[in-house]
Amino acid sequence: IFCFSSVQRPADMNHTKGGLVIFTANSHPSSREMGKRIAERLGVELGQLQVYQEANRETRVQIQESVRGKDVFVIQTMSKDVNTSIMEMLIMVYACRTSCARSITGVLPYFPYSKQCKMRKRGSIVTKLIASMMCKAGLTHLITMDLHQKEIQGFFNIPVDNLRASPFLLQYIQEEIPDYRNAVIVAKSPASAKRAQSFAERLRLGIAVIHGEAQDAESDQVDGRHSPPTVKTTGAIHPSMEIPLLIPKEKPPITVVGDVGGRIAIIVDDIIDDVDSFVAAAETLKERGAYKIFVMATHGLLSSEAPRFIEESAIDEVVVTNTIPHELQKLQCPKIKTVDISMILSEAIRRIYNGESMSYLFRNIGVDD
């Protein structure tokens, strides 16, 4: 588990570069709340910025202080209206660029459209599009947390710091689950096994993997363009040449690899959005003898009826970080708990501003973490 040093006060910070300015958008109160926490830790005031929508739903940004020659950090959390949040971010960055800011660092705890990072059928890799738009708008650096796929960093032509929330979640397990030594870390699908293994090795616990549940679209036909067509055609190829067809997948019945009987089951993942798979996993673990079930993830999107499904399920507690605002969901479901990660974001900002190494924030993180 990482131990972060206390953040230096402004008197100790390097002021030779013209000044530090932190802006937040107004699309959601949690964005300003996150910005206030970070600014308080750094001992600075939030920058004066006005972001609003006109009657025709166009976003307008007015910077109300000089940023010429300064290092600007734009903090944006993704609200339910994700497209508006993206436009706010892009316009804010471009406004800082045209106001002659020295550098512009985007702080996006959750990177939007990160699930659309692979080609499926005749779709598109939207994550690459968003990355290109941000770079074009004027970003010079990006701070984010637990990208859905680490390879997304390659979509940018600017430095990207992909921070980890696992130290905070591990700390929560050790401090808030009294008998966590009797727990087992569970991957709800083989795709989550590496993350579960990372948690299990750090907590010195066992691991279990659920196999055979209905897989989502992401793990099915990831290359996805269905070419050539499945219907046999002889017009385009020689009659003597037959391309073998791929055998369709057949999902086996649900099995749990590992012993969960009489133990606490802790399901780990990076994103909780549609909770159907988590609810199904919890029911399976309950049938196998687990007496308490926790779900832990970095990003709690909790869309649609997720709070109600969690409240009615066998899940005892869902623990997520505040990378995404979910205050309304917490009111609907008391099982949802929040872990604050503003500390690591403020430390990252301080180190980038002072030109210090970021390696301290990535200690003991392996390739598979």
The other form holds:
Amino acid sequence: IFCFSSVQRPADMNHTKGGLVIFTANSHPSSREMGKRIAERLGVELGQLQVYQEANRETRVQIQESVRGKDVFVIQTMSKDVNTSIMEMLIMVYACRTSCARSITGVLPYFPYSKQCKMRKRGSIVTKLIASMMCKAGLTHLITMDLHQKEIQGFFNIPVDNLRASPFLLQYIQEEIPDYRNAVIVAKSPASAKRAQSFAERLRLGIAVIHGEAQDAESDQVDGRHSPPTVKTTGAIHPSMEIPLLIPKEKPPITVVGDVGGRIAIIVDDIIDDVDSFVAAAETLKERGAYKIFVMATHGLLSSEAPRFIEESAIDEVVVTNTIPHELQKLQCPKIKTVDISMILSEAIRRIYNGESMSYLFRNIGVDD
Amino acid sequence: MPNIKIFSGSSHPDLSQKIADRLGLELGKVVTKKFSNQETCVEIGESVRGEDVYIVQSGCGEINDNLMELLIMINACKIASASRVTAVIPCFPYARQDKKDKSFFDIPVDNLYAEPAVLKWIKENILEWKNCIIVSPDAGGAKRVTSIADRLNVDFALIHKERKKANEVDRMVLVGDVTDRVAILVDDMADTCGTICHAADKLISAGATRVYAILTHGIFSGPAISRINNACFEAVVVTNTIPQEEKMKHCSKIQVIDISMILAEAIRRTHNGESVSYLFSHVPL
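Right, and the form predicted together with its partner chain of this protein, after the form predicted alone?
What follows is the whole complex; the chain from before opens it.
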């Protein structure tokens, strides 16, 4: 799918500018994998850096080479200690800024707190808070992948490149699923219908949408209000001024719109975290006649008991990318497979550093992807 | 008091409750939890529209998690139209990595002092305080120590590290005379406690009869507790800016000074628009 120009040697990359430095600011060893892969593909060494937690749990970041006048790329994957990963990144970015780096680009394959990007009751739009903190710390550019909501790009006042994993997942389907032409792309809820559609189009397959009871986990629910509710006082408001209350939704029983009988079902989504809804969808699809069930998602968070639930479910295979390290989960559940997307991240870094166009990386990406 | 709400983060609920009790208020309803992917979630459980909000969160324990929780709470209150949001941070995190300074903030900062509470404790708990000597475990704390010594009208001493040659370990040198005196080591924080334990040894071998340590923030990370248990302190006194219950179970030498009244009074004065500087030299009753 991608034909890249041959990897340039470090000497070539330093031609006119101060130079390129790539750091990975994760203290967790499994989180440094992505950084190592990207550096390998680009043919550069990772920058000298020490990141660790002190005895009192404070994060300390010590940069051990000069970044003055250089284009710095900070690759940060989210470990299971999300808040610490964020703090490591902020301290790193700020340190580079105060050391006069020419530019600081954050490479966050999975953007944290992206499920808290909408107002819920009296909550906070944490994604916006984190975006503000990163910009304030000195980030000048962000590269990420498959943002949960594309509008998150608007939370930043710096350029954001929202790369897509779909070409890799599509390639996996075509190469690893023998009778994929007999498959149906499934959306486990109406919310992911657009994504299912964009996959189905590119594979020339049909889609199915599941709708009904036991839907999204709490974090995805937008409760229809945008601010705390007004207090309901019984006699105080004049009857004609009463604000009509929203009719509560009544969930129909589970329905599958589309035919999956005698087919392979491929459920696609951007994030797979708590797997209850996926397991329930797989049950339903099996009942409706699907003979094999795949789940393809970009970000494999797979928190807490997810691997065990997947192992015990009707799902045959779960395919995720390596945006989030999940080695532990793979050991617990052999159904989990990984697709490596480091090449698109390293290509993005190369193009940004050389000031080349990024549009090649977005060809064949539909509006709905 | 109208229009005031106090919320507690999860770092030090005990101190928050004490502060609320002193102000005669209930703590505000808030749910703080973590999703299964370890992301923090905060939901304020009551209206804060138009209220003067105070959020109490100490930089202790899992600092990054507590810091994120605080930031999200502040953000949530602002979005919910609180009229003013003030963070009450008894132990400020990352204070040693860069010198926390008023100039780093764009907003008003009130840096309160535990000194008045420390002076009160010394007078009430050390019999021979009139003849004691206040000691700083390093040269940087000289100002802090002389301030206390002057108010008690006693002498002071300090210990400083002397490096004779490049590859040699630092030597600790005592400047001042502690013979036959009760020595009181004073510092702002006790983290791994290597320095103060060495200082205590030094003071005993220089003739001090008893050694106390009074430290504002008792972080006690790593080998701190075992070091204190093996050292020659009469008592190690810290304030309750950081929860100490667990540590006190492992070390009988630790005593705690309650500073909730200082924080409560600061909150009350800020809310009423009164001067806070009174607290720099007095302990509220």
